[in-house]
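In structure tokens, the next block holds one chain alone, the form predicted alone.
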Amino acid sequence: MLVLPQKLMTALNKLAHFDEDAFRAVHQSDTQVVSVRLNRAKIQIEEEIGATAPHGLSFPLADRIPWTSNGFYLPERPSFTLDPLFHAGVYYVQEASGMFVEHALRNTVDLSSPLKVLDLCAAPGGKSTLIQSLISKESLLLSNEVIKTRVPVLHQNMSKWGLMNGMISNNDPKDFRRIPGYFDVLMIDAPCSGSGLFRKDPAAIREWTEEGVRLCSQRQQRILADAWDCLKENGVLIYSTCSYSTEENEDILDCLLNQFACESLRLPLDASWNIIETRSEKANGYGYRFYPDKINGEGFFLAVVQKKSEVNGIQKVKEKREMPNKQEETAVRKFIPDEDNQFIRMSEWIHVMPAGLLADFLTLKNYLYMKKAGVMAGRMGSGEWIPDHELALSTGLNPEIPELELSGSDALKYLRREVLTADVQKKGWIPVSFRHQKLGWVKILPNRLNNYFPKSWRILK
């Protein structure tokens, strides 16, 4: 049986919306919410859902997620670890409130403009990859993570998404001061101190308390402030927690229109969602509250404000970009002929963008820590390509490159990183696939097959 922190129980019940009886029977019942988001990039799922599973998903769906275009929720949670799909791309498993995100893009900002958006709070990459499929090919999402051991999980699940236009970024909130007025869209969802995942995650009420709280404001009050200028005038700011505390919701609401010139902005919301509109005390902004005993998800706010100031921004510095020799790029244009795109070093590495986001590159990387951006492509090695894994996944690859369509039970081989065994006439590179979604590549030679998935990427258990 949960036993929900009585403090909290104590401050919600000064909310007139808030409904204990509904909120604790919810918490004490044995529900489960799943949900997924599909990655539209890699698959189409037709209109009608059913109870069997459609084309190319090794799962059933089960109704649509109202607030968001490509969300379903699951009549059950399978094991995603070991569906190849999962690690395919061709999905991301993410909470239902969380996708709300995309019902605030879409009412606030033109997703068919080129937008420079960052998500300064980005990993594990939930809100990253749901953003990147909204916006145009055109457009540059830049995802950062201040925690340096957190960046592996992003980079390998915006590897997987494998779209082309986001780049991953290693900083403090603090260090985007140096580029003033660069965003269009700013996307913040702070720390906190975790009360909207009790059901999902008893082990986060034993550690709640009002300490907690407080802490996590006073942070998420220095996040808003360092990352603030580097919104451009009339960009908008998304912010949202997984907490119910109205010190970490509507008072940071508050904090944000008394300090900064700023507009709170509403969003239109269909009633049948029970999706919560609230106002701060003092400053009346807009704020959405999802409880679980309303809405078919777990708890969770959002707030979105746009920038009313001016702003002056950075002094363009032309920087030199080390590209690729002709050896490498004859070599890469074989897998992403694209010429739209271009081909940038990074050390040994070559990466692909698109070609306009080349300059954006340019320039942050002259004050960010930048991790990655577009796709690694690969390397020149003992006179041969060696493509990087983040080739195979991402949706620039080459139709045309032969692949190797593996059983279910040989994609789970491969991701294991065990010995695979093939007859293929062709030799040297070639990706691998379950249902014709890309899992990696492996390397073909006269007397063995060479499974080169990620050692850090493998299945386990």
Ligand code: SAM
The other form holds:
Amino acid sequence: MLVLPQKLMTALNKLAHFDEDAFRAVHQSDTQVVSVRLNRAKIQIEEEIGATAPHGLSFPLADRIPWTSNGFYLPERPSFTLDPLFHAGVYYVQEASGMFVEHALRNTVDLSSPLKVLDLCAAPGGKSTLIQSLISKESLLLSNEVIKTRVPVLHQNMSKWGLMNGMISNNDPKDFRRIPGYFDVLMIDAPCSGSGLFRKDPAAIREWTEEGVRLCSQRQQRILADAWDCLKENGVLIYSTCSYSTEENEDILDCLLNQFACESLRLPLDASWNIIETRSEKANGYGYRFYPDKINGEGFFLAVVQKKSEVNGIQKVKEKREMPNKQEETAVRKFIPDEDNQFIRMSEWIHVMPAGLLADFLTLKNYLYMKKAGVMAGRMGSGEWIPDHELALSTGLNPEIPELELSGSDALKYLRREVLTADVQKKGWIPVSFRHQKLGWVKILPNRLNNYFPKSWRILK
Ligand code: SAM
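With the form predicted alone done, generate the form predicted in complex with S-adenosylmethionine (SAM) in the same format.
Now the complete complex, all chains and molecules, led by this one.
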């Protein structure tokens, strides 16, 4: 039996909408809500709900998640690790409430215009992959993660997602003071006390303390104050947590509305969703709360504000990029034929990104510690192009390039980095796929097939 922290329950009971009995009951039930978000750049599905996976996925989908376009509940939890399509970036396993970020964006931002978006607390990449699927190809998404050891998982998830217009940085929020007025949208999915995940992760209950909530609240205020400058005038900040505590939610909204020139934005809600609209105590700002006894998902809070003060932006750097040489350019163009994409060399590696984002990258790298820009295409080896793993997963990869389609068991062997055999005439580098979704590269030699799935990504099960 889960014993919920009494101090949290006492605090929540002060909120008029809170239903303690239902909240306790849902935490005692065995219900686990499983949901995924499909990557429409990789999979189009005609018949979605109820079908026993005739749509190319490895599991059936149950209902749609109502506040998002590509999110679905699953009837039960499959083994994602053993599904090759998970590794191909065909879907992202994401908690349903967090996908409300889509509804917030659609109702406060013109998603058809070219935007610059910063996801400040991005690892492991749930909000980032969601946002990247919503913004236009010309828009930039910079996903930042301050904790160095969490950057690789973010990198992996963004690479699997396969879109070209993403970059990753590894900076402290205060570093973003160097680029005032740069972003149209600032997503801050803040580190928090995590009470919203108690049902999913009961171990978190033991770690919860009032003091922890207070420290989280202070840290959230610091993060917001540090990052505020990098938002443009009329730019939109989406703030979210997976905590139920007012100190981390409405009180933070009050701090923002009192400290900075900004306006709280109200979101339209469908009554059937059962999301609770709240008002902050001092400045009356709008917040949106998700409770597991009211909605099919975990605890979550979100609020949106729009900046109302002028900001003097920075000048974009007129720096020259280091270009690939002719031989490299010819080699990469075979893999990425779309002329809207441009190449840039960083040491021996060639990266590809939408042409319009080159100036952003050259500017940002003067201020931030950039860990990824667009798609890493690979490098010239001795007389041959050595493609990077990211290139195989990229949606920009030339579809004409022949692939080696693997069976389910061979796909798992590949993902475990085991030895594969195949009777293939073609020699050299070739992408392998499962249900025509690329998994990575192999190199076909006269007497064997070398498996180039990244060692650090291999499945160990
Ligand atoms: N947005 C992510 C997603 O949807 O997958 C989840 C983000 S998680 C709630 C919060 C993130 O903030 C973590 O990745 C954590 O490493 C990072 N973080 C921790 N301390 C931070 C700080 N002082 N400033 C900025 N980010 C911090």
